[in-house]
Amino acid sequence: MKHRLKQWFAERFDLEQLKGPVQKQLHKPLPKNISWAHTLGSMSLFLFVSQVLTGILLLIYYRPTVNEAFESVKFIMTKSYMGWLYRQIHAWGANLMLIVVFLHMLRTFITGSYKKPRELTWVFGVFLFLLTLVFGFTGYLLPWNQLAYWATTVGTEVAGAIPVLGEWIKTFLRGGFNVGGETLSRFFVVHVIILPWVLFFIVLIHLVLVRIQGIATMDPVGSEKETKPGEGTPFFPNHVLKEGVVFFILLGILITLSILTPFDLGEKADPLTTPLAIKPEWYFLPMYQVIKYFPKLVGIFVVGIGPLFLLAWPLLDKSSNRHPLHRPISMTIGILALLSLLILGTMGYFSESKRHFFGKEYDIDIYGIPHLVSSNANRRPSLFEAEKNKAPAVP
């Protein structure tokens, strides 16, 4: 059978001519600095494929209408065969994809792989990260629950503050003055049809650039030496095997999270009932927190600098060194940016809530600043506690 198939293709294609480039790419040696962190790009691709496949399965029952969206997701999670697992894998896959793509960019930044001649590879990578964020934003509304509805309302309101085009952008996103059926329909089309194809072609360009230009070494710009056969690490089978190990670990993490910590569907969207302390998903919390400290227009400008800064970074960093220890300014800026994301994200997560720390209750305001409400050490015991402890109650 195998011989007959090979003969069938041989009669129609020049297999020897095709075999040469394929063998060259498979056995192309990789630089010696290849590490486990270099598998993050392939893991991003795996998660994208996972999102496409689970998304197709969810589309079998999902209905993108105001009256049926929530009920169709509920049906998927409660009645369809293995629907709950596919939905959880899709939801967790979106979160893990953002984390892995971000870590992949962070690895690229630390190793200086964005420098000449790989500036375009970095730019397309930034576009992939931004599109992944848009994927999360558009997909968040589709279950049509309370949190998704009001988070989308807040998000589109922020877009409405953009000068000149703001109101038009807000109306375009919503399909009207308020979030409703038109909004759901538009987000569905963008999430299911437009974004996957756009992401597919950008991923394709990104991969072609990586294979043509190769993976960057730690040598300075202009001093890179081509890795000769026998010197580096063969792509196949060495690096492919390493990617296979990480693939199974990531798959195990994805399924474990889906089973042990599933996402709750919540309540159906109600435009007449506003929940307390509406917040976006965790990956938008740093930007959401920044906007609080400035007038809306200034906050949007500050937030908008981030993506532009990332896109222009290869042009801003003029040094020829790639090693992180030889790039103190770049690494300092990167560490400060990373710390600011973590701090702002944490403040956004705890803001507008009451928390207990070390036996004390704190009321955390909208800016993420805690205010002491009470202390168990200074609090008077209640009548119940006094009787229980056989101590006289304090009048």
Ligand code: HEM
Contents of the next structure:
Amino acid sequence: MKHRLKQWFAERFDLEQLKGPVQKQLHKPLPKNISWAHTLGSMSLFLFVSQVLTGILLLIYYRPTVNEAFESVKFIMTKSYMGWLYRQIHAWGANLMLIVVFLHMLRTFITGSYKKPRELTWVFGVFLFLLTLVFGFTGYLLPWNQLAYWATTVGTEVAGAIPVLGEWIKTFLRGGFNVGGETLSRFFVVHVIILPWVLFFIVLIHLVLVRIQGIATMDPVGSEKETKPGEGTPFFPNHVLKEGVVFFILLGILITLSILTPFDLGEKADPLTTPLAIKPEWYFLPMYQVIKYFPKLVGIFVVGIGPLFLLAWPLLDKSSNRHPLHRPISMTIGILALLSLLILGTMGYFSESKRHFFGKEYDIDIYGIPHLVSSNANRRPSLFEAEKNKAPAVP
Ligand code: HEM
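So that was the form predicted on its own. Now I'd like the form predicted in complex with the named molecule, please.
Zooming out: every chain and molecule, the one shown earlier first.
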């Protein structure tokens, strides 16, 4: 069968001409320093493909209107064949994709792979990371539940504080004064059409760059030697096998999480009732926490500078060393940035909630500072409470 198929094509196309470049790519030797962490890029790709496939399945029954969105997701979860599974894989996949893309970025940071000549690979990578975040933000609204509705209201409100263009951006995102049907349509189009295609093309450019320039060695900039055939690790089958192992582990984690800890749909969005504590998704928590500590404008500036800093990083770090132990300044900056994200995220997670520590009840305020419950009389209102007092009701 295989032989006949091959012959069918051979009679129509010059397969010999194709064979050379394919073999060359397949057996391209990778440098000696290639490790398990070098599988994170292809795992990001796998999760993207999984999101596209489960997203297509969701689209069969999903309806992007205020009256039908919530019910259609409920239908998918309760009535459609295996709908609960592909909805959970999509929801968990979104979270895992962010983690894996972030870890991949961290790996390329630690190994100094963003340095000359791979600055552009890094820059396109940063765009991929930001787009993955926008994927999360736009997808979160689509089930049209309470959490999503109010998180989007606050999220778009933040954009409104940007100087000069803020109000325009907010109205543009919402498609009107409030979050409503227009917002849902816009987020839907961005989530299912614009973002997948933009991400696809940027991934393509990213991968072509990686293939053309090869995986970085640990040699300092300017003294990298090309890995010759016979040296290093062959891409096929050695590295592909590693990728296969990590792929099955990730698939196992994805399915286990989807079955054991499914995402709840919650209640349908009600613009007239603000729930007590809603927070953005965990990956926006550090950002959400930062804007609480500063006046709105300064907060937005601080949050906005992060991505710019990431984009410009290959220009800022001019040292030629790649090994992390020979780059004390950039590694210190990286560790401090990572710690800030973790601390701010944790404070954001615990803020505006009541918790028990060592048998005592604490009311954790908007800044993430715990107060014994008896002493919370002067607690500041949360962003959501403030939003509730401000937002006009939607008919
Ligand atoms: C959807 C997201 C992404 C996909 C599918 C992807 C895919 C890949 C793949 C398959 C590789 C080669 C294997 C590897 O090094 O793991 C790679 C390399 C690379 N990626 Fe990504 N990537 C993504 C996001 C990012 C991000 C967010 C960054 C950093 C900001 C980044 C920066 C790089 C760099 C610098 C390399 C070259 C690594 C080296 O030569 O050692 N990528 N990417």
